[in-house]
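Just one chain is shown here, as structure tokens, and it is the form predicted on its own.
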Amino acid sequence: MTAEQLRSRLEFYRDLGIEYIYNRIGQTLAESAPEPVPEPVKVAPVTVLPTLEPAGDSLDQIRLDIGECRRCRLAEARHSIVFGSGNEKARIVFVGEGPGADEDEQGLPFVGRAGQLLTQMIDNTAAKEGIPIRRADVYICNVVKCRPPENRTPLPDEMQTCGQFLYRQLLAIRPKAICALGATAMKALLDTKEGITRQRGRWHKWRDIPVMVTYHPSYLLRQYNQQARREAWEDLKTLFHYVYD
């Protein structure tokens, strides 16, 4: 088991409420007994489980801990690690799936066609609703920080490996709400197998932070998705009014 797998397993146990792991430290036989009888097994705590939120954590520290990451196969073909961008004290964090070709080239999230649409959605919705924010006022990141080959969906182990850094980002920022863009972000945050059409437009929770699920902008770029685009705008209106009203 690798160090990353061990950490993930320990964090899973912590989420279940288990604070310590115990280990057998010795077992002897009673010499005077007519038959060998083992003494009670002695146990002692061998580790305190790690927390997802290290003391004094910050986005700078998380970026430093990622380093020149080689933790999974996505590192093999990437050009850039796309950490995230925006207001580090944002009241809303948008979480997408993973970098595309433009993001991999520039090292910034949502800068391609889908990113341009997301910017329009944020700026135009806020303006129409009289909410004085723009894209620069929110924080944007992805479930995985490296581009999957041919923009395929990240695999479960890739999401799990990179997920620790996403969770630390969210805990370091502590937004008032999170917006999950698309099914991959929804599954990473909510651990659900339901489809996005049943989950979008509704409030959920990641830890103690409300989560609004909506469609990924790349899905909305398809011409036949006009209804989905209208629904996504409604989702953003609900999100913005919850956070800023």
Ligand code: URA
Given for the second form:
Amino acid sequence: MTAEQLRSRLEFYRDLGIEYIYNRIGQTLAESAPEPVPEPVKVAPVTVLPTLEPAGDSLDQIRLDIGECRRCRLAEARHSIVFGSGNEKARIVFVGEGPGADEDEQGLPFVGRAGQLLTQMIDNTAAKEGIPIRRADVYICNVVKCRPPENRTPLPDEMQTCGQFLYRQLLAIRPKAICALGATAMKALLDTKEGITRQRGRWHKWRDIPVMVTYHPSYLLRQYNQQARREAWEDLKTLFHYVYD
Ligand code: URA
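Moving from the form predicted on its own, what structure would you give for the form predicted in complex with this ligand?
What follows is the entire complex, opening with the chain shown before.
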């Protein structure tokens, strides 16, 4: 293979989103190629933007398109696909990470302990701030729709595969704001390498929709951390006043 052919092969890999080509390929080629083999190139990651914005999209259509999904390994152990629930015309969409055991069993998001805390956070903050909403008025869904085994964090390819449906849900609802619950939702929506503690409590954007990042309720349950709880309540206050004032 000539250097030119190798370059074009590497460009092809780059277009597929492959970031690194390791030396073993170079060595094999070097043995057979008379020409010097260029250093393997490190190419910039390719950002795969969701292309999906079908005209007249709706939550029903998105659920139909998901079908009895087997697009990734999470299908193997799941019991239900947890699509999302709440008001289809919600002004706020809360995005979590992925279903846990209770959600997998019931087919609904945030119905276990973390869900109960989320319900309290929404209902109590709204009541305290004089904002006439309850959990049923918002929409709640997750980055991945199937429970990861042992509640592990979803892997990047699982997030990417399922993320297309999350993006369509957000575009179909077009809320006035999104609340990203925890680091997985934050990573699915924002191009950031910073941690949640730096990003929470501030406004970001997904496309043209404002995004408030806050702690995941499971984190607030695990860490009995009064400070984190206070901060999460503050984040919800900021979110509710922005949307409803
Ligand atoms: N944690 C999540 O991220 N989502 C759920 O639906 C439940 C727990």
